[in-house]
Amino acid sequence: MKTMTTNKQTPAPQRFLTGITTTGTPHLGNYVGSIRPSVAASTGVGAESFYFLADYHALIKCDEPARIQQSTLEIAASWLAAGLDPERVTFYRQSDIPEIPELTWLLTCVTAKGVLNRAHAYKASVDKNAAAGNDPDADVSAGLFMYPVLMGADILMFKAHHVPVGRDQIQHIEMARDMAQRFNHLYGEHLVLPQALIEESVALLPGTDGRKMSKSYDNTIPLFTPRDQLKKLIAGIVTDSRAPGEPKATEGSALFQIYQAFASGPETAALRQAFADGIAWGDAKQTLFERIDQEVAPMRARYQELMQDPAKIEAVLLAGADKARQLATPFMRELRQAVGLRRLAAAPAPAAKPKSARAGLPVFKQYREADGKFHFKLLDAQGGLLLQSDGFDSPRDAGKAIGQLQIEGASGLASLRPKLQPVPGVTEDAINAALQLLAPEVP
């Protein structure tokens, strides 16, 4: 009795994807909310995180150039001084990826216009206008109104699987995903559809008033604001009236939920009994303060000298942006085929056909096996192959290739030679045609 095997293909890693708007000074809301959870899973076995600025959301909120300046200068420093490594993500500002607005254009031409309607912001400005008499739109810029399409592609640009959000953010994760299925029905399986993650407990930091933790309030505690400021902030934290020796409420109270974010379950438990037993207000708030600031205290000196050395953050971020188009470059030349963007030259134009019967393209697929290499499949148009490569020690190299067999043709296929695999039965023909297919658009 023979045994039969099979070849059992490594799954492809979980992408993680989240940005910061640069329009002001990071606080701790982002912190617990965004640059620490986001750090942490960049540090997680299978998993690749994408990190960015998200300069072009700014445009929508701020017009004081110097201000966007200093926010992504600040933000940057932000994210690397709380331990992102740069050498383990890809950590790029949004700007530097042009692949982004020609993303957004593609998604705009399949977004309903009726699902924008129902965008959180949007709504909330139309309803502050008729309360107050207004034209629906009045003050109403075309970028806000198109805000969900922008995020929308910044996830699926780079097919994120997780998206760490706050509560209030999930309703772009919806629309990314309504976007990414309508573009796939017209035109093929190209997008992944993502998941927002959340963690419950700290998705919503309250501030020193106790609404959320927003510039929008100014209540917000900036995160690497000096020692003695940090301490004044925390003073004036709103709390009630309880006198020391009366029991107080741990559940609505805003310093209880900010220790919370940052203490220990046993820390927690403890500072819980405390209220019970009727702590003072301001023993309560030094707790806090002293809690926080044996967290942060090693990040902001890290901080302060990346502030002071402006062109090593550019240097990150540059770096960050050629990595980021490793990918989208070669992404955005399939979506580009996918919708008809296509050279003339490469192919007689086929006669118009029904939707269902409209034939795909050929296709590059990436993917590790178990011994960590990285290889590359050529699938025409009905997914026979056509080329196989060998093992890469990296997704960048094998990347690489693939581009250059996409701009180069024949002669790329012919220098590539030695690292792929012959397929019976395939031609070099085939395999030229195919590229030909593939090959970029000239201006």
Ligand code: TRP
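Numbering follows the first chain given and starts at 1. Worth saying up front: this structure is predicted, and the values here are computed from it rather than measured. Rigid core (definition): largest C-alpha set, two forms, superposition within 1.5 Å. What changes on going to the form predicted together with the named molecule:
Once both forms are fitted on their core, a CA shift of 2 Å or more is seen for L413 between these two forms. D240 is among the residues whose C-alpha shifts by 2 Å or more between these two forms once the rigid core is aligned. Taking 2 Å as the criterion, Q382 counts as shifted between these two forms: its C-alpha moves by at least this amount when the rigid core is aligned.
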Second form
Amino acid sequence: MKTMTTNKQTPAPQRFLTGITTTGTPHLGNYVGSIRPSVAASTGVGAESFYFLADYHALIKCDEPARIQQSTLEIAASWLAAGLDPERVTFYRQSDIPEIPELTWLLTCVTAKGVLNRAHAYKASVDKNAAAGNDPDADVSAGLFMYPVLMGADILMFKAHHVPVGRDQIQHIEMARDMAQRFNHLYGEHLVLPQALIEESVALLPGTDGRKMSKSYDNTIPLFTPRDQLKKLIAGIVTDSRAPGEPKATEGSALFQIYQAFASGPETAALRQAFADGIAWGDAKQTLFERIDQEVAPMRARYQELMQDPAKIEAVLLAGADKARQLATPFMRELRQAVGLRRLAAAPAPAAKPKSARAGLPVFKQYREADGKFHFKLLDAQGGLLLQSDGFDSPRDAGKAIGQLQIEGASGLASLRPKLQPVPGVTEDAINAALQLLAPEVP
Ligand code: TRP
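Can I have the other form now, the form predicted together with the named molecule, not the form predicted on its own?
Up next: the whole complex, starting with the chain shown before.
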């Protein structure tokens, strides 16, 4: 932190950032797990929130252009209808920020391929192929492989401190941290190390079949499905076969868990009592339907209005991109400068720090000539020739001579002189100074 610590200091605003892949229609699980808590958090003071539609990520999973577009529209409309205030937060579409793919490349170059090999999503595909006896990379795109790097760019571009995500994304946040660390190590402190934020209190919402509500299980209830459709889907929630009048267990009841995600404490207690008293499943479903509809109906009306006016949503997203790029454009300029993608007119700035202790030092180079003999030369830090040897019969002999020069310095140079050729314009002092730099450190 740049500010000095004083008693009156207000803490630097914490940045929250999260992305939503644009491949589906938001359902109640997305609402409870992500949209509702995010909108609530975004109204808090002292926080800066960034929400974006991860449409580049969507391309990794989906090759249907119409679906990408429709999903982008639906998700944007859902977040706005749920109360996200684009004046308070930065709400944008990933593909409107050209700096993100630009940063992706810089991060690609500091990310070990082996790390990406271990990413869960990629590994799962490879394991699946292996199990089926296929080529390990069958049907695996390089996009899937690079998924974590693109995600790293999303996060690091806006210096996010906290990234609210589901558990399945923790590994990606850790990878983004590693990328930031590696980049900072090489190029100076530019990137902020992010942290995953897992909302422990947010329950996983079960779907109509009792498993986690997820598009891949085909058990979802779309968030803004029309009222009669909502009723029908709720009627389809699996229950046991207990008859009216028989006490019902709340434990393991998908219906009860969904209710709990929408109801207040007293409302939940009342339904628990009704279960104990043997409420009929049909009545319980009606109670659940009314409760969800009560919360969703006003948002649904706004949603439908927004969906009638895609141009308005487009304008909101473009304004968000504008806001986002006010940060991204100068930051990318800084990062380009840091890695050496620079204007040539200005003299090269000196390196911030040598990458390793060896950078900027003289070097010995060994090589074999056409005569079959083994030679070496000593070059100064700028690549200028300092010493040139005659031919040795084996690489080992050449190596021994190099070792002697490194360890003995000036005296080694004197005794090896007969095997060395004079290099015009190079003084004995210059050679000795170079050898001194290469001398092994005495502990
Ligand atoms: N991979 C995330 C998901 O599938 C979506 C995402 C893309 C994201 N970029 C992000 C989430 C950056 C948080 C931060 O849920």
